[in-house]
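Listed next as structure tokens is one chain, alone, in the form predicted on its own.
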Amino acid sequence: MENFNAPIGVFDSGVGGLTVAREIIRQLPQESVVYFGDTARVPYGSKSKDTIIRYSRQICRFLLTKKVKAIVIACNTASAFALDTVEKELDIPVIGVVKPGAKTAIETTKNKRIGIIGTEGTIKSELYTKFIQGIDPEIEVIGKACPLFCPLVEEGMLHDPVTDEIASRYLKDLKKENIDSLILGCTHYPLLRSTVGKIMGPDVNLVNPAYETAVSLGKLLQEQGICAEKNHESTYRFYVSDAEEKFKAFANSIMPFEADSIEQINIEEY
């Protein structure tokens, strides 16, 4: 890779990738960004598999003409289902979130019960389950499917008696399960994090698979050799496929700075 200094690809079904690009930008500060967000086709979590690699292969097309060095799948449900196939068929370096959330959630748990909330693909796919079991088989893994906080989220619902009265519901049968780490998983969840702490109280250590992202991009980035020079100046790019305006007004209640470079495409042409 001659170009260090070329962007991170993020890409995620809508907003909530935005967590993770911005742990990305708060940890490697030199590294420019190219985000997309599928707002024409979000959410993903209740999509086929078949499906949600089609997505990811366009996206990861269109990326491509950003001339990225790497790809960052920023969703859970694309983790679960794409992250193997587009891995293969790239030839540069792609990570998802599941991984480094679920390394965490091994490392601190102290009585090998893990929880796991997502969307009904994350779920149902089993892909932490699996990983975490195949890591340490004595961990017990409970899943729950909370698949009314993506639209939460992306309505800006974030402390609202609406979403305390729905996380309450959802995580009423976790609490029973004597979990003491819970996995965010979903790039949606990090924005609901103090009201999933306020309902599973202090002895519930909560993952969030946004910061261990960054953490493990940061160390793929030094073995590859590909990290940006020490005093670049990192640029930001976002892309949708839908709703620039909302995309924008929640990127900016976000991110740590004024997102405005904002661009609609047609990611079906990819």
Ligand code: DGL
Contents of the next structure:
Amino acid sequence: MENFNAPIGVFDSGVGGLTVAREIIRQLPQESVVYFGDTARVPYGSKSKDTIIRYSRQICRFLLTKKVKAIVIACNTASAFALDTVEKELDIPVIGVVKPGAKTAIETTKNKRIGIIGTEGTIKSELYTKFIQGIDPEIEVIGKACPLFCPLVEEGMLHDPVTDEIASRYLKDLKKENIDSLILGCTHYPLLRSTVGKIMGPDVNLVNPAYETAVSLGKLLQEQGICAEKNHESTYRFYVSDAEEKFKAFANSIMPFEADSIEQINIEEY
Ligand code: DGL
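Show the other one: the form predicted in complex with ligand DGL, since we just had the form predicted on its own.
Up next: the whole complex, starting with the chain shown before.
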């Protein structure tokens, strides 16, 4: 018997996936969420595929102990490297952020030139490119890794001259590529939206995969007939593998409510 009101499991390498959780909570307010941030092992962006698959398997096993009815991989790097593997291994639905983000960019571009910024892992995997060109081979995809963006966001330097300078350097070449859509292909990057937008200019449409992932999740829950009941009182629980207090401060700066249920766990036990 399905438990419609069971939570959605959402995970990321750390705090970035909160931008996805925030969108799920906004679009699907009746759904409960169990979020796991792998703050002990962040960043994922510079690690190998095998390592990310191992981490993702452990996290899925942990989330299953919380009786989640579906899992959202709210991390571009883990979606790129581990989605196919864990999707096959689990008997609940699993979605990542790459496909929903890529789909929106395809729908948005008029000149068939899309830019993608992300971690080294995401850009090197070329998963966005493969997915986009699998749907429309005429689309040109230009990628750029921006490894310093994540630490800048985590330091809270969202509006800072140092961030502006680094962003200008990273985006300098992309600006010459005549792209009309730019995918913010890392969970931290929507928090730098205004900085990136200022540099790229008004003719470049910024695509935030978090929004489209929440839309896809809503559709998936409906298709599978596992939506929470309309009057269900949702709950939000957060787990981390390290630095609970730092996570709490970050969560409270971006979530629309006080994140008070945060617990540190040992993910290596799963
Ligand atoms: N959450 C990761 C992503 O979206 C970025 C941070 C990291 O490198 O772990 O790719």
